[in-house]
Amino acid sequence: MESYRGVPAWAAALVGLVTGAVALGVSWLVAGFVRASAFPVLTVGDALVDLSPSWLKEWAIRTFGEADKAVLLSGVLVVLAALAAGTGILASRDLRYGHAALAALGAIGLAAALTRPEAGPADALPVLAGVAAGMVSLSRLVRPRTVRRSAASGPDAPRPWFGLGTETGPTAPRSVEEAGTEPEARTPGGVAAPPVMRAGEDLRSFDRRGLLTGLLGGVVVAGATGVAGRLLSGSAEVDAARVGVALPPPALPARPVPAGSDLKIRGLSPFFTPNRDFYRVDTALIVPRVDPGDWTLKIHGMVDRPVELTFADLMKRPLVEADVTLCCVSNEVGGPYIGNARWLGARLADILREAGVHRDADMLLSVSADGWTCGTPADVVMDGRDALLAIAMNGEALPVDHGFPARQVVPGLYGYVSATKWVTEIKVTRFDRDEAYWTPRGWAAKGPIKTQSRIDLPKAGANLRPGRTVIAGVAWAQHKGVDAVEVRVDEGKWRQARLAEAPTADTWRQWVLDDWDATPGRHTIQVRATDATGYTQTSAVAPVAPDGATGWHTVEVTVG
C-alpha cells in the first residue's frame, strides 16, 4: 500500500473536487454524442424523483413551487460535492481506496442511467467515461503531490508546505528539515551521522507548486469538456430552430375574444397568461431540447395504420387555434398551478380516425422526449373537443420549457393525463393493459378537473383600508363552463359576484364583487363557483391526491 498521508487533508479534499468536476464535465461531453439527458446528474435526480414517495413530491411542489427542480439538482451536485471530497481523502491514504469510491459512484450512476424507461447501451457510455476520466484525474493529482526526498537530501531538495511532510516510522526526523538540512547531527564520538530510516521507509515532502499546476489542468479539462458537452446538447441550434419557426395561419381561427373578458383589474390574472408566467410543472430535471428537424411522433398500437409523423407534416396539416385552461393536479385550493393560453395545433382526434382506433381501445399512452408517460381516456380525446397536438402557445411556438416542438393540450384533463410536453409516441392501447408514469404511484388514472375558484384579490394577510374593497378572482370548470361564482364575508350571506365574458366553456373566467363595505378589523373571505352542470363545488377538503384538490378557497385579510 503506497501512502500519501503528509498531503494535508483540505489539499485531498480539493484535489478530489477538481477530480469530481473532471469526471461531470467528461461525461457531460460523451453525453453530448449520446444525448444530454444520460448526463449522470441528471439520471440520479430523475432517479431520486422517481423513487420519492407521493407526499414528499407534493411537498416539495408546495415548498420550492415551480424551483423544485433546481432545488434537487442543487442537492445532487452538493451530496456529490461532499462524496468527491471525500474520494480525495480517501485517495491521500491510499490511490486504491479513491479508485473503489469512484468505482461504487459509477455504479450508483450505471443503475440510474440504465433503469431509466428509455434507457438504451449508449446510456451507459457517460457513467464509464466519467469515472475513467475521474480515476486517470485522480492518479496525476495524487501522486505527484508527494516528492520522494532521500535521507541524506541537502538544502536544495524541495521544501515541504507548511512543514508537513509523509515520513512514516518511530525513528523518522521530527521534520523533513531536520532530515534533510542538518546533516551536522553528530554520534557520540563527534562524527556526522545521517538520518537513521529504516528498510522501506522513505521522507516524502509535500509539492505545492505540483498540486497547484495539477488542480489548474484539471479545473481546464473539466471547464472546456462541459462547454463542448453543453454545445453538443444542441441548445443554441434548438433555440434558434423555434426561433426561425413561421407559424402557418390557422384553417380555423379561434372565436373572438369578447370584449369584457378580461375585467382589467390590477392585480387580477388576466385573461390570456403570458407565456412567461405559465406555469410548469413536470418531472424533466433539464428541459429535453428536440430539434424540430429530428422530430417525430409515432401512433401506433391498437390502431389499423400505424402513423409516423414530422414536424413538417405537422406544419401541413389544418391547423386549429384554440383557448384552453390549463390545470396541473398538484394545483392546491387556490394555488397557482393554472393558466390560459390560446392553442394552435393539429386535432388529435382527425390523427387518430386516419390511423383507425380500434373500437375497444380506451387509452392514449403517450410518451415525453423523456420517457415519462401519460394515459389519456380516448374517448375525451373524440369526444369533439379542441383536443391538440399543439405547436404554437398564444401567438408564438412553443417555448422550450412548454414542449417544443409539440405537445397535447386536452380541455377537461389534469395536465398529468392529457398535457404531455415534448411528445414523441402515443400508443392506443387499454387502461386495463397499461398504467402511465403516475398512475401506480397513487394518483387516479383518469382526472377530469374539477370546478374551483380562486380569490387573487385581496391577497392573503392583506392590510386593507376602511371602505369601498373590490374582491376579485377566476373560476374554472373546463369544457363545462361557469355559470356562476358567490363570495361571502365572516361565514355571512353568499351574494352574486359578476363574471367577465368566456369565449368557450374551456378557458377560465374572471369574477368581481366591487362593493364590499370593509369595516375595521379581521375578516375571512370565502368563493365558490356553479358550473353549467348546476354542480356547486363543495366546501369539503381534500388532498390533491389522487384526482385533485376540493374546498373553498379562503384568504383572511386586516383592515384598519
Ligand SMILES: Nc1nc2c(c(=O)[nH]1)N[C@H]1C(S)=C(S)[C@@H](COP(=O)(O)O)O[C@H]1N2
Second form
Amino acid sequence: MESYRGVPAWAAALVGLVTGAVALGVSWLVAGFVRASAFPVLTVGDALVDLSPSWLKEWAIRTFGEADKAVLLSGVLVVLAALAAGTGILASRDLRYGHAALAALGAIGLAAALTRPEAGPADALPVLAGVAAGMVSLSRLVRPRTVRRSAASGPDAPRPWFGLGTETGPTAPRSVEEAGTEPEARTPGGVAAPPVMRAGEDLRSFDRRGLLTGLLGGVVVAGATGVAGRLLSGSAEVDAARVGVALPPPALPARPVPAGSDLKIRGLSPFFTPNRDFYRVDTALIVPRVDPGDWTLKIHGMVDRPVELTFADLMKRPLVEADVTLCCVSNEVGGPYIGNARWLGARLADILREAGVHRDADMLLSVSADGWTCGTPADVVMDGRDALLAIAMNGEALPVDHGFPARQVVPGLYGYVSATKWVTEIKVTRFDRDEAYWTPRGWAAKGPIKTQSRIDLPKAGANLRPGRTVIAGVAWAQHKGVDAVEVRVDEGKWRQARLAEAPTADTWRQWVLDDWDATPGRHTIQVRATDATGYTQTSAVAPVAPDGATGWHTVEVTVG
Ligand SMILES: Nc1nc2c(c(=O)[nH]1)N[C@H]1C(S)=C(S)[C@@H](COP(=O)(O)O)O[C@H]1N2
Ligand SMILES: [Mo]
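Moving from the form predicted on its own, what structure would you give for the form predicted in complex with the named molecule?
So here's everything in the complex, that chain up top.
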C-alpha cells in the first residue's frame, strides 16, 4: 500500500471532523423521524449513565449539580471529535482504515441504541444512516485517484488527493498538474503564486481548494440535516400543545395558604418555588417530548380491571389542588434539590380503586415515556394523602422538564420512589417481584423523606457586618409536619426560631431568628428541626445513598 504521508495531519483530521459532523447531522435527521432520543450521542450518553457506578454518578451530581448532563454530553462530543479526527488520519493512510473505524464507532452506537430500555428496532436507523453518510463523506473527501501525468511529472502513479470533484471538474487538481508542467501559466502578471508543487513532490500533495470545497459541502450537509432534524423531533409541536392546554378549575381547591406562610425575607426561599427555579433531577439527557394527544396511562398488573386513560379522560376527572414540597434523595444536607409547588391532578387512589388493586399487591411500578421506572409503596398512595397524577404546576400545564403531560406527586416520599415524570404506565405488583431503576444501583427500595432543615441566610462563607443579623431558612418533614426549628451559634445554646405558617404538613415551613447579635470573628451557625412525631433531627452525618442524608446544616460566616 502506498504511504500518503504527504497529506498534512491537520487536513486529514479536518476531513475526519467534517465527516463526523456529516454523520451526526444525518443521524440526527433520521432520529427526528424515529425518535429524538435515538440520536447516538444521547443513547451513548444514556448508556454511560447506566454503566457508571453509583459513586461516579454521585460524584458527578455533587460536582456539576444540574449541569451534570451538559458536562456528560460535552464529554461524549469531545471524545467523538477526537475519534473523528483520528478516523480522518487513518483514512488518509488508507480509505479502508477510515471505513473500518467508522464501522467500529457505528457498532458502539448500535449497541448503545439497541440496549436502551425503550428501544425498538427502528432505533438502529439513526446510527446506520450516520455511518453510511460518514462513509460516503469520507470516500468523497479522501479519494485516491489516478491522475495521468505528463512526461515531466514522472511515471504514472496512483496518488491520493483530498477534495471533491472529478478529474475534469472545477476542483480537479489542475494546479498540481499544470504546476508541474508550466508553472508560469499559474502566475499571471508575474505575481508570486501560492507555493507550487514540483514534479515528484506532488505525489504526496493534496489539493487545498478541493479540500476546502469538500469541507464546506460537508459542513453545509451537517448543518442542514441538523436543523431539519431539530424541526422533525417535534419539540415545537409539543410546546404548542402544552401552551394549548386549558386547565380545568379544581374540584377541590388547595387549602388556603395562611397569611404569613411567606416571610418575604430577601435571600430566603419563597414559599412557592417558581417553575423556572424549580430543581430538576432525572436521567433523561434530552427530556421526552410527549404529545398529550398521543399520551395514555396504562394501569395493569395485579388489578381486576386494567385501565387505559387518555389525557382527555384525565382532564375530565375531578381535579384536586395540593401544595406539596418535592425533594430528592440525593440532596446533601443544605443542598438545593428541593422545591415547593401547587400541583393540580387526579387522585391516584381513586383511579387505582377503579382498577381494583389486589390485596396482596404492595408496589406501584410506574414507567415513564423514556423507560425510567419507579417503585412506590401502594399503601402510602392509598392512605388518603394527596397522591396525585398531576397535570399542572403552579397554575400552568406541567413544564416539559417537569413531566408534561402528566407526572406523579406523592407527599412524604423522595422523588425517586414517587414522582415519575412523563408517566405512561403503572404496573401494580410486589416489592419482592419487581425492582425500580435506582434499586439495583445502590438506593433503598423505599424512600420516605427524612426530616431536614436548611439555612438560607446568611450564606455559607458570607462576610457580615457586626450587629443584629437575620438567620433564616426552611425546614421540612412532608406529611408529618414541622413542629419546631432550633438554631445555635458556635455550639452555644439551641434557640427556638420563629416558624412561618404552612397550609398543610405536606410543605416546607420557613423559619427565622432575627435577633442574633453578630460579633467580629468567625462563627458557625447550625440548625435542626423537630417534626410532629416528636423526632428531632440527628446530628449523625449520613451520606445521601442509600436513603437520604442526615446531619445538621452548618454554615460558617465571618463578621468584621
Ligand atoms: N421519568 C423520570 N421521572 C423522574 C425521574 C427520572 O429520572 N425520570 N427522577 C425522579 C427524581 S430522582 C426526582 S427527585 C424528581 C424530581 O422532579 P423534578 O425534576 O420535577 O424536580 O423526579 C423524579 N421523576
Ligand atoms: Mo431524586
